[in-house]
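Given as structure tokens, the chain that follows is alone and in the form predicted alone.
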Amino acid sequence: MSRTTDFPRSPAEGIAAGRLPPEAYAEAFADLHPPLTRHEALVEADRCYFCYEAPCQKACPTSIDIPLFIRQITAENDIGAAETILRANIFGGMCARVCPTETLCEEACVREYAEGKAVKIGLLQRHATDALMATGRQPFTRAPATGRHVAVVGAGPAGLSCAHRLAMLGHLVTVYEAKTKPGGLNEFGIAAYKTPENFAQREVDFILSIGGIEIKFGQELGRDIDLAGLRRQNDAVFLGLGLAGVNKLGLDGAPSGVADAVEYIAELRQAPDLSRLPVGRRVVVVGGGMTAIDAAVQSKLLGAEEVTIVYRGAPDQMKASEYEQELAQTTGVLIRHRATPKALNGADGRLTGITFERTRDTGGRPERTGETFTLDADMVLTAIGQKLVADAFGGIEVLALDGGRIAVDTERRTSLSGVWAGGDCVAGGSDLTVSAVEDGKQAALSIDRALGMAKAA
């Protein structure tokens, strides 16, 4: 799991580009867990079990058939596999690479009870996706066209899969994209060694290669286009806004240096060359979800000495999976419990350093001391949460929301007729890409009903 981080690195105080020597960029944001050989591959099939209602099934949030696209894969079948696992999630090769599937479907594996080894579900799950994306080939057809029209708002994973299951049952779709790519998170949030390759961009191709889906870039709700009108012009309408909005530290003062974390990770995604990206000498993460961790450890493999995160609460209050929390510390990232931000240290604009509080658990929240310690940093990246914005919808006049998301039923419905949500942005979620395929299915499943009766009507 450990990550090379041992490269010689630039004494460069302050936040500065190229810690690094040119070649060593390659090597540490490589493929984090590489695919399996055919042989690797087929030796881990031979250890499921097919269990009859199968644990690990129940956990998938997507409900794939893992006894079978194993079976699959036994029989030398790989495409079958891929076909059996992408009829159920359409982001099957995605949700393979960052899926925490060590506190879903391998938590639940049989084999991990009886001998704390899980089979390796994730990487038998790319496997098979892999095998088929490399032949180019949509094994999904579209459906005879039923004349109706269906637009989305956001071309993420929610949105895209909700887009493909309608383009399946013979709708045209329409997504509107704020963004000048598709993609969602799995394009802007994911961290850079988990999705080497373009991959992203490579499984949006795939997915969109079906048909009968248009994306229209530089589009946002509430800017470019409104609720009101998408509503008139379409048949339904599915919202996968995600979470536009930023959590704040709420401290005064703003000395150069202090980042949000999620456009830092966009940032990087984003960069032709990452030996330009600047990176801090001392870096300290606020935070303790997976962004935290994904900024973190991509920090520490761009050249930064020290790393740190801190998070108010105790460890296993930390969204962040055990798993990831140990792939930071083993990267060389610290993490610290039991602190919040108090202030921000600079000296001529600069940031010099970050004042925490520690806490102590009270009943399940975090309650301050008064106790105090500073940790030196030239670079302080926030990722304590995202929010929605519910002006673009014009809020909860519209739509009905539920602790600050979007309110829906178990069809992913909203408050207003015609109009269906799923991702990040709605109520009840576990905010994984592996649910937002999962709204986005069900929303298209249910939307085809509702246009079904309409028309029966």
Second form
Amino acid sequence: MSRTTDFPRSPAEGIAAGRLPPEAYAEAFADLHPPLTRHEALVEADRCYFCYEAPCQKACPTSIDIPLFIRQITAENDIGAAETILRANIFGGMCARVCPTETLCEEACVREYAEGKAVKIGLLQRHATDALMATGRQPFTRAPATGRHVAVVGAGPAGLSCAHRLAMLGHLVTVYEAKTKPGGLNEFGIAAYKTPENFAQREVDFILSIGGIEIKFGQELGRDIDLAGLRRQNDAVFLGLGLAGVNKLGLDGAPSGVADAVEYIAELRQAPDLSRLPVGRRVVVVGGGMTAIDAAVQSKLLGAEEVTIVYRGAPDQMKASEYEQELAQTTGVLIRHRATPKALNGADGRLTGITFERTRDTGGRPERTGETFTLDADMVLTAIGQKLVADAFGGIEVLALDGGRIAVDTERRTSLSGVWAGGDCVAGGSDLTVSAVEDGKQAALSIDRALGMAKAA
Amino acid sequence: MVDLRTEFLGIKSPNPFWLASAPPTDRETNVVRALKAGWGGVVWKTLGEDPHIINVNGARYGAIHGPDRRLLGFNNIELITDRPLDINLQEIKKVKRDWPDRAIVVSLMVPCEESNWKNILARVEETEADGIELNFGCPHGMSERGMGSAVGQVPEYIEMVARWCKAHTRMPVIVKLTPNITDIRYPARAARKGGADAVSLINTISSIMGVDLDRMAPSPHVDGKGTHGGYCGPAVKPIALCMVAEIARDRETSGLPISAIGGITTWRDAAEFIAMGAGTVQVCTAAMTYGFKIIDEMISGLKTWMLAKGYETIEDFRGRAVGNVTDWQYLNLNYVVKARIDQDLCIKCGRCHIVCEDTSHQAIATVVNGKRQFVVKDEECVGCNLCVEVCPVEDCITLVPLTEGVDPRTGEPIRSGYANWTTHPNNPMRVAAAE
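Follow the form predicted alone with the form predicted together with the partner chain, if you could.
Then the entire complex follows, led off by the chain already shown.
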């Protein structure tokens, strides 16, 4: 990691802004993986064997033709390479930055198998997509207008992937977004150092430049719009709702200093000046997923002196990838396992610490042992899971659910005719950006087939 | 104990590695640096008559690179020496005096008149240089003026000039051949007929390195125009090896000493040329790519290999490969091999399969028992070696000879004897098999 995190820090007690020297923030939050230079890209691309029915392509949820795009890079055709990528995955730029490639394409790479050093597919993908985005050109065009209209709920990766593909197929799309900005988790959720320089918004602008897509902001399903109305007014509806609800700690008392990690990350991502964003001196993050890692690492980068992640289970049960755990540790975050929150401690309404109860492995849900310990903390961030807000569409009476999320078939059709869904809100997914993009694309293709058949009938 | 000392036409050098006549041997400064670095000898950059030629003031060199800028092929349009004859001769004399144990050979190129050659030979002799090399190879610039490869492409001229040189000097005469010709044996035979003591080859191959698609001009260019240059470097080694082999095994030139040139980059390249009959090897592009220090690797590598093989001098293995170069018609048609894929080494990239499937004999299966696995189908495999060459893993795929039973592809029994095309029933020109 090239970033420096070793800055002088303000030891102010409690939650305070400006813990680092003003000039340090840019460096602390700089690009986690700086782009390859042209020469580095050529050398790395040459490592690709151009495999037959390449395992990397099979491992990619969006089935990007990886050998082809890498070969295009070796032939100094970066723009062609980007088109190969984006044809399969219109969020190829973001996926190059946030995909856990070590468990997807790069894990499948025959070079990983042969020598433990996969081709750096993610960085090559970024190299190509950056080249195309720098041209400002949209490589795809819209088919002749079909006269059909599709409503997409949610302007995150699933929704915009669906919208872009529908636009390519000649349909008109209206996207309804509850927030005032598009991008979904790309804009509000992903750690800042993975997508600096406002990349999420630039990518959305790029995707929308195909035309035929209108976004209406401040439109929340169940509040400003409803599913029945959308079905009446459109030929099809796609739900890319994400997981709008968060799980709570369920402990008594709410001293100030306890916050939800998702909200804190969103605040950080939207902060115009990170030096004015308050962070605790001692931060405890509760959880074991990517959100916990992102919250902990960014707290540390903001200048928190001590940051501890506490996870209730064993290390191998953490949802955060090994790579992400290592990133947290090398940034100076301490990860403690097998402990679950028992009490929030406060004085004068302000948080002073959090008490945990140790757990032991049982094979299933960790079991409490009765033994406790307390960590001093002036800030606790909870990252213990997000959930679907099914009330937005009328609950299980309207759409069949599976494990608390919307049930869909392989074409991403819900139980309700004319309604498709994808991304984190559907069951059976992996909660990855790349899967959401694939959901949106597959739903768009399915919608197109359905509308074609309806027309023919 | 390994001894790399070489004697070639009576010219002694501490090792067989000479620098070829080229930019690295243009002047005393460079040559002395090379000799200090350990090179066995040099062929001084070609001398011509005064007034000396001039070079272009733009790019003289071009290259083809691998992805990590590894230089694979090289090209030049530099002409012969662009310094006065006197200066060169003075420097040669001084270097030879200071480095008596090294081979100092002088490359020459003058117009095709006996008096011109006679005059320059007399002056070179005064330097006490060890020998001369007649530059009949340079394919660019000088050839437009009736010299260099313009001579090397006409065997009668080669013979004529070689004869003049033998008549007018006591120095050994090496004729440097151009590869820009259909059959290298003709100029080599002409050189021998003219009395030349040896040939050296190959000189560079006429080449245009690329087209600049923005300028729509050759690259590199000189003020927007380009001309063909001479191609050399690692990419030309196979061509040079073939030509050396042809001369080494030709009845009329067999035994003619050869100084081999062409893409020699490491000790192994040198050993291969020596095994193909060369008495010394000449290097240029490798030095121009990495500097003179590469001689350390070449000497050390050759010695280590010779020690392992039990060779004491290069004469112990020189020419050993020549007898195994033959004509296609004499290859043993009873020799049947099948590709074998080592499943422990295979990384399952599938390249062997797709190239065989698309461009050869559909002889490699992709799935065995429902798993991605690449296995040769003996009933289709012709043993062509394509899969071996495209496999990224060394020694993962090998060709294994069948020694008994039936070839599942042809249904023919494996025969133990030797049989070639000359007696094959499908050959309309066949001769009766020897009893």
